[in-house]
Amino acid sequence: MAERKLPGRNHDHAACMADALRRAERLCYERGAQLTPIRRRVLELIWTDHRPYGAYELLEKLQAERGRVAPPTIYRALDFLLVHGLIHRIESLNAFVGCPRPSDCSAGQFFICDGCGVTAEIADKALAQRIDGAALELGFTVSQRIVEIRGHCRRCHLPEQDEAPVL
């Protein structure tokens, strides 16, 4: 298994966004789907770094770029990278976070720093298999399985979180 972590002071996030927009448009092609310039674009703002972007901050960026974009523009973009497995949702945040592994991203779980926001999608398959088989024996249906863990990066981490609560 590889190793999982954050990204760190010598994260290559130049080649990492690379690696992220080559993917899309592979998959794209492969798909005979269209990523379209705005596409591309919206894709590449939620790339700039690792934290999840919300639409009115991917929308400023746009018009900070091209002028007047209405907000429409900027959900269809969202909901394309979405339905191609390109991005994630991260509801607790109504914002949106880059997928590393668009073709297979079903069992993503992801960790969310409180501090500076930068997350971590990891798919534990064995995780989901476990929220699938509880299901199971609820008699529940399963249409959407998002694990959010929130907490603090080792950049953010608090020495106080260290001691044990008191109770």
Second form
Number of protein chains: 2
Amino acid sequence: MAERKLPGRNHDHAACMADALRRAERLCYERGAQLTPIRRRVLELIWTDHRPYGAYELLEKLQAERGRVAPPTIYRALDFLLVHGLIHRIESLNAFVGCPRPSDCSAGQFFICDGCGVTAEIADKALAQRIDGAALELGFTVSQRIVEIRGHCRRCHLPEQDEAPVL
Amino acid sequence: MAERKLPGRNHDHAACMADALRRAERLCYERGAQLTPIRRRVLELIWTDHRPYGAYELLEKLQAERGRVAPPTIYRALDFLLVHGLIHRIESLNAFVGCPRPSDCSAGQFFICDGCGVTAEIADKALAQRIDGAALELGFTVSQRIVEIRGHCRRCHLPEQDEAPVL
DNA sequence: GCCGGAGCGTTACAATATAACATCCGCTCT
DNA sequence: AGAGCGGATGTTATATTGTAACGCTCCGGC
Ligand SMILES: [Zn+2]
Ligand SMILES: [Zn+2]
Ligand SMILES: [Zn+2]
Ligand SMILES: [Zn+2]
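The form predicted together with the DNA is what I need now, so please give it after the form predicted alone.
Zooming out: every chain and molecule, the one shown earlier first.
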């Protein structure tokens, strides 16, 4: 079932982000991976809130702090964070979101609000299994399950006006 | 359950494609939509086989037949075909694949072979419902379900060498 | 005839992503 | 110490994907 929720009114995001950074440091330490200043800072920027950030959005923020930074710098940091499961790529947005559970995130599913951008990751094992079952029937070997559910969170659930998404 | 299969050894693709074109013509006729020569040709190109085609790949083919064609031409045709459900966009590939069931494809799920590119669309209602159930728990209103399963079809199911995907 | 909308041509550009090569720095081996 | 190596980053240029904006044509209704 749903194992995580959309961050609500009383969400302590400062703590949420601090936790995420601590988990990242720990995980990198355990793996002997280097969470360098740039990589760490990109991860922090992504954890600014719970919405996906585009590479060039992150690039601008990094440039604001450090002067000229070229695209490869960002993409390399993102690659590192992706490889270690610290972030996920949202394919339908070309954007990246922090993973709240880097150690066990092989079966994540994303709910993305097209109003405010807030994105929740859940890990519904039964859903993943149902997908694997369908794959089996097809004789298909699964290597990656991309599940991105677009819609509106409770706060943004209005009579569907056209919107300029905050994304 | 799985309602469609990966096209097998005895798949008569000429007939498969002819059917798809007939369905498209019929559906456009019923809706008073114009399946113009360009739109029809783009649809045919997409149905060349069962793998997703990128916009610029289609553009090149169209240019080969008609001389200079600019990107907006392709994207406009793709928009039309998408709006009418005749094709789907594969977000994780920035590419487009024909819909085998244009009249009833709100809940499609895609299995995409990273070896040969072959893509199968199934319509597992229970899977869609499970997603909607999780959404309900989150207080989330679903508008689009993106389910793209990457992996290997039976024919391409080898001991996982690195590959230059045909995609 | 005139208008209005759909379709398409054309130009320019925006947004996203990568290739290729250079530099730096810390480490190990000798 | 000096050579050599690998990982991280800097730098430049370019590839790939997608849109904005404007104008022309055709066709059907009035
Ligand atoms: Zn938070
Ligand atoms: Zn929202
Ligand atoms: Zn076929
Ligand atoms: Zn295959």
